[in-house]
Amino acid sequence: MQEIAPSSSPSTLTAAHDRRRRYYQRIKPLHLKPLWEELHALVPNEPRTPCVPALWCYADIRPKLMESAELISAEEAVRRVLILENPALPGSSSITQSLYAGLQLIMPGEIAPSHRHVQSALRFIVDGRGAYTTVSGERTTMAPGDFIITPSWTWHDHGHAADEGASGPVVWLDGLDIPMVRFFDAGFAENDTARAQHVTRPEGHSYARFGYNMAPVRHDHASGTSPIFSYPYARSREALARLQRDEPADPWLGWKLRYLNPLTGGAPMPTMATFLQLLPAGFNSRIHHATDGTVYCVVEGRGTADIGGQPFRFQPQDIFVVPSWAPLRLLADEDTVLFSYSDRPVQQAIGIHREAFLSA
């Protein structure tokens, strides 16, 4: 708010405030607001997010997910998901102002029918084996720790082939850019005419073409999304284990790798970056700030995430969120692996991403 000269008398100050208040009331019906009353909120000295740190304990959520299977089928629900909503953003279906997160459940013998939408999606497998997802005619089987992409406007369906020796429910973390697309009012979606896609390429086809630091010579990939849509955990975990043997841990991040689009070297999706990091037993990180609010899923290990001075104890399969610019310190009781995703590619594309690594 604009300051009134301190030399003014109390009566003058009161009169000035009254005049301004009456003026604001007169311009309000014209849908006008004075910038000088809003400037500090619109252009803050540093990020002021309404989001709060939070942790979702998987042991508490899993029984609720299983109960949902008794209430509605995957086909009727289209996607049977419990949304992880930031406690400070009720009604928004958002975990941060730009990101969505949910836990999806599919039971043996079920199909979540084929559809497509402009929102980009990622799947990170949390619990169970035997389910699959099919993206643009290529199927991939899901295993815990796998990172799978559904690019914008691609047909995709999920299923659980109980008749092929698989058993038990499968749960994965859905991460989407729904709030970003909603901000631009640019959302489209379409249901397929068939429940499930016809598989036209063998499993592992995209990885064979692009996953070995090579690409077909005559391939023309116009999409900004990685041509690899399934990144198996076994390969990613092996890379972290090799780094742990060969080099010291970064004091802030441990050993942290970002998933790549092999054709560009950038993020696998235009709107979301994804990471996998290993923290050694006894690790106590230095404090790190970043403007990209980040969602974490615990793959292995136990420890504490200190977010803005709030300690959150985590264990495997738990999920927690670090809001924009919140100071983060990670402590590992044992060797710990964390998957995470954020809106970093968008922030970098428009030149607003910022990080700070504190020395103490």
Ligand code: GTQ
Contents of the next structure:
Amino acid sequence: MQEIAPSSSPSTLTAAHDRRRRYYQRIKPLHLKPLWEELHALVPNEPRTPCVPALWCYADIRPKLMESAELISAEEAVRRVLILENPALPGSSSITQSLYAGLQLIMPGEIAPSHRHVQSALRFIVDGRGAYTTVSGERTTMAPGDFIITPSWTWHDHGHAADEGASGPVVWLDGLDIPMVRFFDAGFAENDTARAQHVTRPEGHSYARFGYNMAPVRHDHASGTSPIFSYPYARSREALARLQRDEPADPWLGWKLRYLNPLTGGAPMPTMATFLQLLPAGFNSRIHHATDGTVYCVVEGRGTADIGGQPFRFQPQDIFVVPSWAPLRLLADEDTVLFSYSDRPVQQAIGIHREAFLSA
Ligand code: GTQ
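Can you now output the form predicted together with the ligand? The one shown was the form predicted alone.
Full assembly next; the chain just shown is listed first.
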């Protein structure tokens, strides 16, 4: 292309631009386009996500979720879930560009039939207790705050035995890497022949083998996913309570721990990192931001998440999303516990994860 000197007259400029436009039109049928018109958008100076911050108030959602149980059974739905879709990503079924979130409901006596898929899933129990999920032949009973994983390509079914005293509905947050798998066009899934899996190992078996900072000497666990299916809230909460007693809070994060794959020290699943953090009453964090857009679920406490200057009041069971690189400040009115997940392990694996802790 002929260069246009900055000193060129307006008419020369217009003529040059017209020539360029005509050229773009001529190459379009060949499915070609000029990079120089797109470069700034394709290679931005810093992340420019279309995703917006948002909060889902559980008190508002719960009645709608309960209503869904009158419309369809868990069995017919396969998974009776209300998807939390980012308001700025309509039609995507995504809460960030890479992550999916939904609230799944199971009623006493129901079964969500066994299937498997390459998408990895996490469950974070929000409401009720006594439902279970079975993963690869091992059952885990759910209680609020428990973090449970379903590794890629493992059979899983969910159920709720009506007779065990705990007879109410059970709701959990589903976090999946659905948008990532869709991005790679690498999705496979299949239904099991049985509605529910045959249980082959006693409850707590994986935890006994891998959950005590010890691992079996002879084992064949080759996958990149944690061999522990369930990380009970009682244990994670106790760890935070001990830290609160013994060391000062981090000015940005409070006391924040990440869940581990005990065999690698990495995240429990290859695609999603998960965290639990405690903010003391009166905490007013400094601002930080990170390239991993993050989904938060409030477990205990009340406060405000200031996301890019927009305040979101939160209370227990609420869910909010912090887009990539959005400055985040957390304010806690009471002792507050937040669970969160993001695509951090993927960004770290390809060497692009960044975060910054601002002095403000
Ligand atoms: O529980 O297997 O929210 O396959 C979305 C897709 C849950 C599940 C979701 C799923 C599941």
